[in-house]
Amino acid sequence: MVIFKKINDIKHYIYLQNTSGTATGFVPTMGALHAGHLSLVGKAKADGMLAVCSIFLNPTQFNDKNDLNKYPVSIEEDIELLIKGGCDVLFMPSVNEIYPDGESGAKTYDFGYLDTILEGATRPGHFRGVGQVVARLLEIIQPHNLYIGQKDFQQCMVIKKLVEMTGMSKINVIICPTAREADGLAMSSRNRRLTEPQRTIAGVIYQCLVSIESKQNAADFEVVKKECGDLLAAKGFIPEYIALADARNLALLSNYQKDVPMVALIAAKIGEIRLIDNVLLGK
């Protein structure tokens, strides 16, 4: 695996690889890698791509600076995992490299409705920061395929819209299934911060999502939503939202709709740790 820290160096390397006929598959991360990230790298490799991964802890997408300061950092372990996972190229730029005109000087994008609900409502400015960094990284890497995980479903929709807005629609945005632990907990870098008792009960979020899916033909969503909220609260969680939405545009739904592709989404805090997850509802 080749490691780059400078934009010009990685651009030149990728250009040489592309001219020799190898397409580029890109996996952007903030580090603290886990099996979910490696599955994205594995997908890029399986698709015959030059697998490029970035590790950049982006300061502009944290509306809470304490959250930024507490975000787990494990560079040496990350590099080891990527080597074992078959990653070809790792990009680890500095903040100055990504934002040469300063964080406030980076171009911003208006995601409209997507920035006003769920994650957008509870984390103001978050998607603006996501748009800033992803636009910069795509501009640098210029991948053929972009691999992202379904766990951040709303972010996936934001990134798809960003690709359209920036005129980079030739990039294939490939959304891969959420990687899960044995109890269903969505793999996340934040899971490292869970205490042992918290980790023991964290899988209840996925249980709630499965319940929302399984009861779609048997109950009103508001009833199931209350059941899930009560269960989460009983386990010590503070639910931020339990929502049902149109999977095509994230329009919020007040009840199940048979002819609409749906997604159920949950965000909840246990102690200081905020966890999110979602499932697409099958018919």
Second form
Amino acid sequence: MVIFKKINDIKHYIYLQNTSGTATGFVPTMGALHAGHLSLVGKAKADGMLAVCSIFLNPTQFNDKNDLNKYPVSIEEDIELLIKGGCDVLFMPSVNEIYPDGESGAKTYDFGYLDTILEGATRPGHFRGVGQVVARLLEIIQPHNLYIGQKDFQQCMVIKKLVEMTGMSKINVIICPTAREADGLAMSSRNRRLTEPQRTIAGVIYQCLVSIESKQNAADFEVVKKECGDLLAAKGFIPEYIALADARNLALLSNYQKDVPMVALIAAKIGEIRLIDNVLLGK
Ligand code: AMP
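Show the same protein again, this time as the form predicted in complex with adenosine monophosphate (AMP) rather than the form predicted alone.
Now the full complex is given, and it begins with the chain already shown.
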């Protein structure tokens, strides 16, 4: 695996690879890598791409600076995992490289409705930061395929919209399934901060999502939502939202709808750790 820190160097390397016939598959991350991230790299490789991963802890997407300061960092381990996972290129830019005009100087994008609900409502400014960094990284890497995780469902929608808005719609945005632990907990860099007792019960978020899915033909969503809220609270979680939405546009639904592709989404906090997860509702 080749590691680059400077934009000009990585651009030159990718240009040479592309001209010799290999297309680029890009996996942007914030580091503290786990098997979920590696599944994206694996997909890029399986698709025959030059797998390019970036590790950049983007300051502009953290509305809570405490969350940024406590975000896990494990560069040495990340590099080892990426080598084992078959990654070809790692990009590790500095903040100056990504934001040469300062964090406030970067171009911003308006995601409208998507920025007002769920993650947008509870983390003001978060998607503005995501838009800034992803636009900048795409401009640098110019990938053929972009691999992102369904784990961050709303972010996937924001990125799809960004790709359209910036005229980069020739990039194929590939949404990869959520990698989970044995008890269903969605893999996340934040899981490392869970204490042992917190980790033991954290699978309850996925249990709630499964229950929302399994009761879709037999109950009112409000009733299931209340049961999930009670279960989460009984385990020590503070639910931020338990929501049902149209999976095509994230329009919130007050009840299950026949003939509408649906997604159930949960955000909940335990201690200082905020976890999110979602499932698409099959029939
Ligand atoms: P992050 O480093 O958390 O910003 O994540 C980088 C990319 O990995 C994003 O596209 C995430 O959606 C994706 N990702 C994070 N966790 C998982 C997971 N458990 N399964 C699949 N993809 C994931």
